[in-house]
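First, one chain by itself in C-alpha cells, the form predicted alone.
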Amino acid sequence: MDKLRQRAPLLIALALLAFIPQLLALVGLPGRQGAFWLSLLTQMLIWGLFALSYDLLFGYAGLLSLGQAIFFGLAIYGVTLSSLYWGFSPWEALGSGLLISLVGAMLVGIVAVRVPGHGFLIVTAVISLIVYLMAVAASGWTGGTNGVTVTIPSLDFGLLRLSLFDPRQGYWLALGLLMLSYAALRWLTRTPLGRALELIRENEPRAEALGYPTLRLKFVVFVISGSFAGVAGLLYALINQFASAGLLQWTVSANALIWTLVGGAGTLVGPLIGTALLKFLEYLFGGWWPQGYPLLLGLVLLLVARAAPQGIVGMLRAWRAQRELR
C-alpha cells in the first residue's frame, strides 16, 4: 500500500499525459493551436529523454560531463544522413544512427574515463568542440550550422503504421519511447550496477578498496548513458526530420546539466520536471524577451540553489519526509 501511495502521482501524471491530445480536443483549441501545444509537449518528452541520459552519468556515477550532446548529435546525423543520401529504410536509419551513437560512446569514454577528477569535464568538453567544427568543416555533407532536412513519412510496426506528419502520434512515440527508457534506467539504478556507481560517486577510493574495478564501471555506465542519448537523438530525428551541428555543441549538454539541476540529480524524475519547467519558461520568454530568458534561466539556478539545494524534487521529498515526522 506504501508503494502504490508512493507512486500514484507518477502514475497520474503518466495517465494525464496519455490523454493529453484528448484534453486539449476537450477543451477545444483550434487545429493549428491545439497541434503547436502537441507539438511542444513532445520536444519537452525529446528533451526530458536526453537529461534522463545525463542523470544517469551525472546523477549516479557523479560524472560531470559537457560531451552528451556527442552521442545526441550522432544519432540525429546518423538517421538523417542515411536516409538522405543513402536511401536507408526508417528502420535502416534508426539502427545505423543508434549504432553510429554506441560506437561514438565507446571511443569517447575510452579516453574520457581514466582522466580523473574536474580533467573528465575538460576532456568531454574539447570532444565536444572537435566534434562539432568538424561537422562544420563537412557542412557539404552536414549542413552546419544551418542543419539539413530529411522526409521520413511514417514507421511500419507491421500491425500498426504511426505517421510522423500526425503531432498526435509523434506525441504519443515520444511519450511511449521515454516512458519504456524511464522504466530500463529506474531497474538499472536499483541493481548492483546502481548501488556499485552510487558507491563511486560518494567515495572512489573507498569503492577502489573494496574491490569494485572503478574504471570498467564509470566506462559501462558512460556507454549507457551515451545510448540513451543517442535514443533521444533517434526521436529528435524522427519527429524534427533535422539535424545541425549546432546539435552537437558543449551548450547542449550544459542544458542537460541545468535540467538536471533544477529538477534533482539522482532521482530521474528530476531531470522530466527541470527539462518541463525551463523548457516552457524557455517557450515565454522565447517569443516576448529572447534576451531575458539565460538572466531568467540564472535567477532559476540561483533560488533553486538557495531554497532547494536537492532540486525540486529533493525538496518535495523533504516536505513529505517532515509531514510523516508530525
The other form holds:
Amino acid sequence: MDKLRQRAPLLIALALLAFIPQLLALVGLPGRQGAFWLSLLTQMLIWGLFALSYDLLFGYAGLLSLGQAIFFGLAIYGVTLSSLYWGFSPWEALGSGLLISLVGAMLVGIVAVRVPGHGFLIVTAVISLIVYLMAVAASGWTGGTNGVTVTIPSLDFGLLRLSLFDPRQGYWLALGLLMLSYAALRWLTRTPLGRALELIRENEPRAEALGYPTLRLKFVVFVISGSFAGVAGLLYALINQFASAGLLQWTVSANALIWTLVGGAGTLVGPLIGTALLKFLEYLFGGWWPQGYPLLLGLVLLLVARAAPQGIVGMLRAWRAQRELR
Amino acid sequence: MSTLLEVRDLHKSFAGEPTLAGVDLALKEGERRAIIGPNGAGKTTLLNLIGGQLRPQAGHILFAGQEISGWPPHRRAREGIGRTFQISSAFPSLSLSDNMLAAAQAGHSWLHYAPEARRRAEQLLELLALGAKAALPVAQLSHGERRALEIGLALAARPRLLLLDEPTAGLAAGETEGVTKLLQSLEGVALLIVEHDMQVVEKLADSITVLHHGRVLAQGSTLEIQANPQVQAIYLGKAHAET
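Now that you have shown the form predicted alone, what about the form predicted in complex with its partner chain?
Next comes the full complex, this chain leading.
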C-alpha cells in the first residue's frame, strides 16, 4: 500500500502523459497546432532520455564527461546511413545503430576512464571534437553539418505497426522507450552496482581500499550510459529521420550536463524535468528573441548554483524533508 | 604463529628524494605492531605501499606468502588487507548505514544485497555504538564518530590485517579511549598502527617499530623501545621535551 502511495505521483504523471494526444484533441488543438505541441513534447522525451543516460554517468558515478553526444550521434548515423546506403530494414538499422554506439563507448571508455580528475573531461571533449571533425570531413557521406535525411516510414512490431509519420504514434514510441529506459536505470541504481557508482563519486580511493575495482566499474558505467545515449539516438533517428555532424559536438553533451544540473543530478527524475523545462524555455525564446535563450540559460544556471545546488528535485526533496520534521 | 606480512628491503622515493630506503618488517598473524617515528620518517608511505595506494621502486611485500607489491588496492582488500586513512570523510552524502552496507557488500553480488552483508553492517554499527545515527548522512557526524566509522568500514570485510593511519588523531580524550577500546576488543586481526600518542601505543601494541629517515631504527617490545637510548635521543626525548 505504502509502495503504491509512493509511486502514485509517477503513475498519474505517466497516465497523463500517455493521454496527451487525446487531451490536445479535446481542448480543440487537433490539426496543425496540436501536432506542433505534440512534436515539441516528443523532442523533450528524446532529449530527456539522452539526459537520463548522462545522469547515470555524471550524477551517480560523478564522471563529468563532454563526450556523451558521441554515442548519441553514432547511433543516429548508424540508423540513417545504414538504411540510406545499404538498404537496411528498420530493425537492422536500429541494431547497427545500437551496436556502433556500444562499440564506440567501449573504445572511448577504455581510454577515458584511466584519466583521473579533470583530465577525463578534457579527453572526452577532445575525442568528441575529433569524431565531429571526422563526420564533417566525410561530408559527402554524412552530409556534414547540413545533415542527411532518411525515410523510415514505419516500425513493425508484428501485431502492431507504428507509423512514424503520425505524430501521435511517434510520441507514444518515445514515451514508451523513455519509460522502459527509466525503469531499467532506476532498477540499476538500486542494486549494489549502482551504489558502487556512488562510492566512486563520493570517494574513489576509499572505495578501492574497500575492495571495489573502481577502474573496471568506471568502464562499465561508461559503456552502459553510452548505450542508453545510443538508445536516445535511435529514437532521434526514427522520429526526426535526420542525422547531422552537429549532433556529435561536445556542446550537445554540455546541454545534457546543464539539463541534469538544473533538474537535479543523481536523481534520474531531475534530468527529465530539467530537459522539459529548458526545452520549453528555448522554444518560447526561439520565437521572438533567439539570442535571449543563452542569456536566460546563464541566469538559470547562476540561480541553481546559488540557491539550489542540488537542482529542482534536490530542492523539492529538501522541502519535503523539512516539512516531515515539523 | 605463522608470518602474515613480510616486507623486504622496500624502497620508495618521491622526485628523487628517498622516503623509504630499505625497510624490512615482519608481522605474525594477530600481532599488534605500532610504527612510530618523527614526521617525515615514512610511516604513512609504508602504509600506502602495503595497502597498494603507492607502488614501491624496489623491494618485496609478501602477504600470506604471496607477492602483492604489484596488485591494485582492491585486490589486496579482497585478499584481507583493510585500511583506514588519516583524513577520510568516508562517503559523505550517503547515510551511515549505507556506508557500512556498501563496505560489507564488497566482494558479494553486484545485483542483490547479501543477507550476510546486511547482518555484518548492523553488527558493526552496534559495535561502534552508532546504531542511533544510522540514517544520518556521514557529513553530519562528529569528527570522533567519523573516525569510528572509518575503522568500521575497514573491518566490514573481516580483514586479516588492518592498517591504521593515526586512528586517534584530533580526537578528544574520551573519544581516544573509545577508539582504543574498540581496537583492543578486536580478535583475529593483525594491526599495523601509525600513531603519535604513546599512551595509545602502550595500550594497543605488542611491539614497536621505529622509523627514522626511511629506515628501521629499532624494533622491539614497548619496554625495550622506551629504554633504547637512540630512540630516546631522536624521538621520545624530543617528544618528552615538548610536553
